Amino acid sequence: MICLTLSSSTLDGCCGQIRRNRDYIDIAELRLDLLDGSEAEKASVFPAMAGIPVILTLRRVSDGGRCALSERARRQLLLAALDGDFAYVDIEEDVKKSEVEAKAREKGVKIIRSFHDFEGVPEDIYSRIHHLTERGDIAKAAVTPHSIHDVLMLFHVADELKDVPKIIVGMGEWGIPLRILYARTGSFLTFACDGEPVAPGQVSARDLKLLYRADRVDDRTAIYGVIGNPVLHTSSPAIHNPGFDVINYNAIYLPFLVDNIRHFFTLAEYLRMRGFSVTIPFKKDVLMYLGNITREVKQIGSCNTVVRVPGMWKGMNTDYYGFLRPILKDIEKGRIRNSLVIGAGGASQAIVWALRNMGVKVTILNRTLSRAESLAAVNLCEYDTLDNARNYEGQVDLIVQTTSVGLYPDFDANPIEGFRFTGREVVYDIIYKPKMTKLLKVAEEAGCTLHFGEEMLFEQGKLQFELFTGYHYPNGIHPLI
């Protein structure tokens, strides 16, 4: 189930959120901490007016509320609650058996016990969930992760405690794999917000049930995703997912923030992963955990894709075909013959070999000189420091912007800060988010012609998507426009 946690201050503006979010939802959670206090002492009329379950909850300043009664109040707060028909109450692990659970039992309302630990995973995190099982009816962990590996740690609860009723929540970034994949974690509802987080980490209820579907992950669901650091802004679920509907695949795509690869391969085994795509910074660290690699990977020296074949992984890159797409005519046309790519790292290798390929003349520029003269060796180029940008002014007819400069949060920075264009230039940010970066609005104000990162992300992730299913990309889906 999906089940919406309600932020309103009022038990009318929460009947608002359910109604907005009726069609993702299954069950809502009532935040009596969230309420106006007057508003609170109303709430056993709340299951009346929602129309569907409701789990009720009070949750203290300590375990992340905003409750801050004494705990008699709070208990009293709670009985009163209760005279309505709520389908849960969640009570915290630490409370003693009290009047809220004899009337909970009485009225037939099942017991959710809680835990919330905001610092990180407790080693004993098996243990106790399963000790929480034997004072109620559902064990909940909302813990946080801070690596790949407690991520894994998280999903093997699964196998641990199969048989435990059980709500496993992942907090903040780390733990998004683990709201979207909550059946893998074997929990039966996950907690979805209606816009703005209630909780870290917290997905909308619209994208869990529409973009990602998640509701519908099974034992049988193919998983995919992409790998990163920083990972969390990508829209490459809004290509993969509405392809995999339409082809009616049971497959799901989705994000993984990465900080160590060799544990994120023990995780993709886990899963039973199919593919992945990979974004900085591991275009190169995959390389060694490939039994295969392409043509391509093999002269690029860098990977972006990622598929599962019998017996081992398998890398190909598909960024050389999907950034040369938007800008292929111009170079047949004979527009485009020099060019100035500004990045050393894992993408500008495939888009330094692609021009390079066609015949295109290019400078490399970056800030590290030894890493320009490394990738200008193997692919026969030049190469410059970054700060001598100005120097080609006029000089060029493409520039290429593959760092990470102007990527959230350095909306404002620019990385030839300065550089005057004339106005012929074809101008192509890789960024995607934002669109419009710092880079290309001085670019438009000289009036070169644009090419954007969204650009080469759903070329390279269309093909990607064949990589992944053997399906062409199905036609009239432009996710990203």
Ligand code: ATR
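Now that we've seen the form predicted alone, could you pull up the form predicted together with the ligand?
For this one, just the chain is written down, with no partner chains and no other molecules.
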């Protein structure tokens, strides 16, 4: 089940949150500690207003909530609320047998026994969950993983406790795979927020239901993902998940924040993942774990696509094709013969290789000359410093911007400030946030043809989808990148 955590300070406000998310959720959690005092006292009327099952929770400050009442006063408030027909009540691990528990049992309200750890994952998590199930109907462990290894361990623990009724919550940004794959952890429900997440690690009810289709994950669901650090801003789930849906493939694609590649490969094997995308900073680091790589990966020296083949992982590169696709016709028709590539970092490697592979002349311009020199040596092209950019005015058909200059939130930066375009150039900025960078604005004013980072992102994703599934990316999907 997808459970919406209600965060409004009034009961009417909470009802509004349920109405807004009604299509995405199965159950809601009323947090008495987030309500205004007078509203909390009236909480017993809420289940009748809600129209869906409701969990009653009054979280103490020590467990990450806002309730600062004495334990006695807290019990009184919960007891009063239990006059209403709540489906579940959350009682913390350390709370002794009380009238709250007795009243819940008498009314047939199920008891969730919970503990929270905001520091990490306790070593005795396994036995604690076990113990909780003896004292309630469902055990809830909300813990804070700090590495991909912690995430792996939590999937393990969940498997060990397969038949135990439980909820395992991974708090913070490391915990996102556990929240999205809650069905794989055998968790009875996953918690979701209303609207855009306000803290790292939250996932909206809408995304869980519509983007990830998390409630449809079962034992046969093929798991795909993207690894990176940072990775949570990635748009790739919006490309792959709708594609899976259209071709009727029981699969899910989600982000994995990663700190250690070796541990991630262990997790990937544990989850029997079928493939994943690789983003910064792991495009080189993955190479040593691959049993097979394509010619492009070997020559470019970086891999952005990994798929499972019998007995091993195979690495491919779709960045170079994603980049080329929007300008391929211009190259084939001879409209693009020579180019300037700004930047000599990881992203530039695939682009320089792609252009050279198509016979386009390339001059690499970089702030640090030595990096431009080494990339130029490998790809047999020219190089120069960024300061000399204006010497190339009117000399090239294509200008590609591959540095991070101009990237959100640095809207006003342009790596070749002052460069004068003739208007005949094709100008391609691989930054996709913002879509229209400062450089592209200047180029547009001069009448140049523009290409955007989101075109490259979408095209590389479409090819990746083919490698993942064996099917063409379906027509008619326009992901918001």
